[in-house]
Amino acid sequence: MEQEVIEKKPQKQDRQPGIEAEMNPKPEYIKATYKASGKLNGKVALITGGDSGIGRAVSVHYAKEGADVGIVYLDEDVDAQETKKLVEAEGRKCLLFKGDVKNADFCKETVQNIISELGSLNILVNNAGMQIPQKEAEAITEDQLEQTFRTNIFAYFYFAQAAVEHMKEGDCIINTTSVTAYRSSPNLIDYSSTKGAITSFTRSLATNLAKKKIRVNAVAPGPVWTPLIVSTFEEEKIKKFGSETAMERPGQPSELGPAYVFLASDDASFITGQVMHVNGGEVVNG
């Protein structure tokens, strides 16, 4: 299976964000057996980090379920164009927004642009993220700390603030947190701190927006085979990646996509302020 290939042929990339087109083996973004049922017909979704990895999986699943999609990405043009092609192959519209989510003005302008182009915004998926492993806490520089927090949590605020102005009853926000918010991750102290912040952000924003009947939830992935992994970890870590889970393998983005579909759909109409754990069997609290 794919996990055996990953263990035999780990591939390290030299810069972040990683490029899915250059991964070997490539992640699976949707299962061939996935059956869509129009759960998101007529919806418009904006997905940050939507060009690759979990973001690509969400984009393609949403398109299959009937949503038009806007994809926010940094500079991975090849990946973004491929995801656009996949979305359009499902007969849906796909807009690409290239820029830095650390920039508040870019986030606000992106929300305005997708509404101008597609007429509404029903689903915001805050998913873009970065991580820089460090073996020692004192190795985390002030610059690294700021970049990680601005990318992983500030941007979620920026997009949510801009989106909520245009959302209506039944619309929703879905944030990508992480299993690292719930258990120790000694080499990712700043990253896991941002993921803890995202979890708290999700819960507090959910109760704040409940009166407007806008739902806010999160997905907490465990180890998932994405470009972020091959662009940040060393080869030995990549070889063993995911082996610590009960299933003894990393997840595929295709195994995350349906969770985002569920939380965006009317099936989750009585769910807000919650975190869905898709992590291969890691037991967590919270």
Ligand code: NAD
The other form holds:
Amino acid sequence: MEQEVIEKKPQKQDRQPGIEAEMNPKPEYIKATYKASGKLNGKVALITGGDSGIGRAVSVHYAKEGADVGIVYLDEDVDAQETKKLVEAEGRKCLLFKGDVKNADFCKETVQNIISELGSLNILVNNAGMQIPQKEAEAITEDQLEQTFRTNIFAYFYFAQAAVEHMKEGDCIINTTSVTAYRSSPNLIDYSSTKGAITSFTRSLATNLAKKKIRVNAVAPGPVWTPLIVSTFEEEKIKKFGSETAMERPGQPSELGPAYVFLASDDASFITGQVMHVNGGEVVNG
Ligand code: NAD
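The block above covers the form predicted on its own; next, return the form predicted together with the named molecule.
Below is the whole assembly, all chains and molecules, this chain first.
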């Protein structure tokens, strides 16, 4: 049914990052049937890109499970304020950190700030990301290449390095990679390369941090209905978005949130260096 609505209203946005408040239909960030059980009681989580899309779903699920959260976002104040309201409605704290994750100092200061305000940092969700599709490989400029790598993978390093200094046994890092790291993506060569890097980063960091009993995993979403999609793809691609999955529809952020809960919780205590694939079935002609 969602697919039908999306086909009628592709809602192309002309700024990046996109704005969830302006999407129609709006993404679903949590299912009405979701039952929390205190899986993250007393934890503090920092979620980059937490204002919208998958990050909003993670923020709301974490709050429902008992965690206080900090949200990093570039400049989408309306979305960030809405997510803050949703988190606070669950009785949890929500700090907003507005800034550019390409800036290493901003990433380090954000980690310092969440710890000084909330007392600790137990879960880091590296999730902020950007993409600029290009039909031809030669069209990817040096500037685009640098921006994409700085946002999508350098920042994951900056946050992880700063966080690990303060993390202790039982804490964890979750990175958002993508199905594009596992199949070809002809119009997203630079973006999919960063997602491959995130997957390798996840495996190597996991074995490095195992001795400290800090787990590191990733989630690889398939096509998910978020502001990233309406702000970066052409109308035609938006109309058909997700139809290439075995389920022939895009996922909703609400279908991603529970994977991040599981990986952050003690239920995943023997899982590290792994990627959880949430993609509606093998993508065939993406
Ligand atoms: P989204 O637009 O809701 O989230 C992207 C977030 O990244 C925004 O919150 C934005 O503020 C943040 N961001 C971008 N550049 C930034 C910068 N320079 N500094 C600070 N923050 C910045 O879209 P989403 O789809 O929820 O994206 C979340 C993650 O999921 C991304 O890493 C994306 O690559 C990944 N992903 C999305 C899909 C999909 O189909 N939507 C599929 C696979 C992977």
